[in-house]
Structure formats: C-alpha cells, structure tokens
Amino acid sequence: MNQGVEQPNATQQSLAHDLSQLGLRSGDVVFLHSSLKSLGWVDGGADAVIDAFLAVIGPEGLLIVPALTWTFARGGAAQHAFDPKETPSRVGKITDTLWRRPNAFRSAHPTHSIAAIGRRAEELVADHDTTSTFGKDGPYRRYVDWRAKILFLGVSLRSNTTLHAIEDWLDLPYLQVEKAVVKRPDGKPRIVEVTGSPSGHRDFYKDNSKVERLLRASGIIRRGKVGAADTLWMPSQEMVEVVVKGIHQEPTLLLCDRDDCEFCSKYRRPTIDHVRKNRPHI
C-alpha cells in the first residue's frame, strides 16, 4: 500500500451503497437537490455521484435535479440569454454535469428549468418552456403526482423549490410576473414574459423555518449520510399534505414575520384573506 496517498472519501459503489441504506430503491423518482463538496473528496467527481443514483434506481427510476438559470432581464443577466443546449445551471456542480449528459432531457424554462435521466424524463420535461413556473400543468406537478422522493444531499430545506410549486398551486397572491431572456433561434436575444415567478422574500430562506419546523414535527423527514454529507428525504405527496394543511392554519406560514420586510409585510394580509375566504387545495 502506498503510504501518504489520500484516498477518496466516497466512491460509486459507497455512495450506491450510503443510498440504498438511507432508502432509496429500484424504480424510485428522486428531484435531488446537492452539494457535490458536502460528500468530501469524491472517486469520480460529479459523474461518480449521478452514477450512484442511477445505479440504486435503475432503468426504471427518474432522476430529476433543478437546473436553474435566472436568467432575468435585468442588468448584466441580459446578456446570457437561455438556451436549453448551453446556458449552466447556477445551483451546483451535480446538476450541471448531469444535465450535459446525452441521455437528459432538460425543459425549455428561461429561469426555472428542470433536468432529468431515466423512465419517462422526456414527457416530464415537455411544454416547460413560458407557461407558469410551476404551474399544475408543468413538471413541478408530474414529479409530484409520480411520487417523487425529494432528497438534500448536502444541504439544507432552504433550498426546497417544490414550496414555490405549492405557493402556485394555491394561487397565493404574491408569486410575481417577470421579464426573462431566452436565444431565439437565429441566436439573438428575445425577452419573454415569466408568470408564477418566485420573486420576492420567503421565511424558508433561513434555517430553522416556521415550514421547517413544521416538517420536522410531522415525522416524514428520512434522515441518513451519504459520503460525508448529511442527508435527508421526503415523499413529495405526503409533504405537499402538510404543507398545504399548515398554510391552511398559518396562511403566512411560507413567509417571514419581520416587521422590516418590505415584500412579505405588503402580502401578509392578502394572503391571509386569500387563504381563509377560499381555502385553496391542490
């Protein structure tokens, strides 16, 4: 043995097998939100840890992952118009080494495009390109009704974008329409109109949410390591259930109590009227 060699913290086959112990199985959706340098030095990189999912799932699973561009118009954003074939994904190393992956389809989002491998990751993309970010028509709704398990690998509930999806299901009335960029085909830039945006403040931004707590209390919360990340899951029907239920009963659950913030102080009221005059469900 070689001595003063530093092996890898993680391989494939740990990383499958870490999966698998935190319950993960064969023909599983997962949308994984990551953080490839939470799980330490990895045998492989970003391609290593994909291939562990795959590997767990198999040919009938779908691995999903956030692609997110925001690519707004506005500012300097203006000139990186999105295209599907070259814009990066902005949040982290795993999502943008598996989009680039021949075998991915990649929705048509200018600022909230999804990407995906596997059993049916074609038709969970389609028609994802200008409608309503999150719209019940999109694939923020499909991965849900196919009961997806949403998984952290690495980092925390703030980063949990299915909550901007339920904000949309219930018409909550402070998801904005914005302005983004996207190529045409010819190459130059053309601005587009971005309903259902999640423009704006949210409680969920900081650890330790009211919608954090809430989940933790529920008990649907699967904790495990994976590598030398911390790691947790949760059936995405079961926590859209409580979720809807405690907005239900806290309609300002999703957005801060801080008397100086100026966004969730202005919507505080018209959400609480929405929510108890209408009492929205999914």
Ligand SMILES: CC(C)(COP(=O)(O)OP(=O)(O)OC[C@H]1O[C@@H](n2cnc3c(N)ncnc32)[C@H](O)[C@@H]1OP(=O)(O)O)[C@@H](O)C(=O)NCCC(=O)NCCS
The other form holds:
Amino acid sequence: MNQGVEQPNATQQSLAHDLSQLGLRSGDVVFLHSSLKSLGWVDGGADAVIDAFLAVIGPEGLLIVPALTWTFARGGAAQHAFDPKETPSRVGKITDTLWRRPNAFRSAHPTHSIAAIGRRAEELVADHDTTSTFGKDGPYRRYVDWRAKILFLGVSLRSNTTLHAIEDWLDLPYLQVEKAVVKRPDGKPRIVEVTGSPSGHRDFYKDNSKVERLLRASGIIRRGKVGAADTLWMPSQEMVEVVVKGIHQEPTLLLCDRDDCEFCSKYRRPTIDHVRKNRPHI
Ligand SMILES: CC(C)(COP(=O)(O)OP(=O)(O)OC[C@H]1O[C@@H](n2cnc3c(N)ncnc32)[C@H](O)[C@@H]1OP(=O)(O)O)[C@@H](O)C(=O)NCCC(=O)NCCS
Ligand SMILES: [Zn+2]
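Having seen the form predicted alone, the form predicted together with the ligand:
Next comes the full complex, this chain leading.
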C-alpha cells in the first residue's frame, strides 16, 4: 500500500466475507477461473485471494485452478518444453501463484495441467501426464465427481474449460490429436502426442453463447460481487447434466452456427450424426 494514501478495495478478510455471502462453505471443492484485476486493488494481491478462498473452504476443502500452458509443438509456438515445476500458467496471476505454493499439487499434463491445494489435492492431480487431456479417469472428471463448484471470478463463461471435458466424455468427433513439448528428465525437449485436445473454434468463446443462455435459463447460476468482481458459480454436476441434455436436444450446442467458420462447419454434420445415433452419455 501507498503509505495509507491509496486504500485497498479488498483485503483477504473482505474477500472471504464476500465468498461466504456468495454461498461458499467449509469443505467445498472449488474450481476457480479468475481475473485478479477484476477485483479492484487487493491488499496482498493473488496470495490474499488464494488465502481468502482457503479460509472459507477450510482444511476439508479443495481449491483447484487451471494451470494451462499451451506448450504445443506447432509452429514453434512453445516458448519452452513443459515442466510442471517450472512452466508458468497462462490463465491468470492467481493460478500462477497457486501452483507455486509449497503445499500445492500440479498435474503433469503437457498443455492442460491443473493445480490444487487442500484435501485430496494430490489424488486429484494424479495420472494426468501425457495422452488424454480431459479423460474420464483424470482430474477433470474427478472434481466433477467430487461435486465441485465451478466459480468465475470476474470472468465470463467463455473460460469454462469443463465444457471441453463434457465434449470428451460424450466422444464428440471434434477433439483433436496435438503435439506438445515436454522436458525430459535430462532437460532436453521431447515431442509427445496429446489426445482429446480442445483446438478449433467453439460457440462459447463469445459472450451470450448458446450454452450460456441455456445455463442461465436453467437457474443453476448463482451470482454476486467479490470485491469489485462480478462473480458467478455453478454446481458442476448440475452444469454437466444441463449441458448433456442440451447436447442431446441440439448436438451442435458447443459449435458455432457461422457458415464462414471452417472448423465448426466441418464438424457440424458428424456431431449431429454421432449424437443422434449413439445418444452418448457421460
Ligand atoms: C486472461 C485473464 C487471466 C486476464 O485477467 P487479468 O486480471 O487481466 O490478469 P491476471 O489475473 O493475470 O492478473 C494480473 C493483473 O492483475 C493486476 N494486479 C496486480 N496486482 C494486483 C492487486 N494487488 N490487486 C488487483 N490487481 C492487481 C495487474 O494489473 C495485472 O495486470 P497487468 O498484467 O496488466 O499489469 C482473464 O481475463 C481470464 O480470462 N481468466 C480466466 C482464464 C481461464 O480460466 N481460462 C481457462 C480456459 S482457456
Ligand atoms: Zn465456429
């Protein structure tokens, strides 16, 4: 702080109060998407935000963040090979601060790692090393099975990574095989294949998407303010149920409807055929 000239808008205590008001409770499992800036000035920065969550959910709770790195091998895009002990998270300061804490566990997936602190954190991130990004036996399924609350702190539903997991569990035909770069034990880069990678376009990468309207209409979204941030959360299992039902009714729910979108146009027909024929379930 600036010698008392500039009052912080938020502190760990005020944020904890706001999170309780929003409906977070002791023992909760929370999957957090976030923007630090959206909170207004926070005394103590990202660490204070993390501590506020941990104070509310307590030692029985579990705080999870995406720690995505996008260390793909295409076109030299990878700045360096993925190493879970070194590579920064690209999805916000709060996420990048969380995985670096000594009591955090981070999964070893080359592009879509996640990190967590709390009860069962180590179990959550286990077995997420190479191949399947969102697979049913991996972390993205575990937190849904553990009834996580998916929380959007100052960010919109455009960041809703769990929707890609649903795409995987329903075996929708448009997840991709990608190449990623990981660091070998000897420090040299190694190219690995990643399956179930969410490349390509989606309708929900824009505001007021089809799935956002469906989720709003379903009544499962709770809203409030945390600091200055417009915040919302949904129970993950209810979200998955609403989205799966929505895909059964409209198989291309998560793809866009634009004719000039090469990716979505390519996969619309195969997606409709797959869903109508197989009625896939998670
Ligand atoms: C991209 C995104 C992370 C950007 O949000 P952001 O608030 O601008 O950035 P961060 O959360 O990294 O926080 C850093 C910012 O906090 C601000 N900041 C620093 N200290 C601060 C403090 N004590 N209090 C408040 N803000 C502070 C800084 O201005 C910094 O911005 P700068 O880099 O422009 O200086 C966010 O919009 C987003 O999309 N989050 C969700 C991502 C996600 O979960 N994606 C998953 C699927 S792709
Ligand atoms: Zn599209």
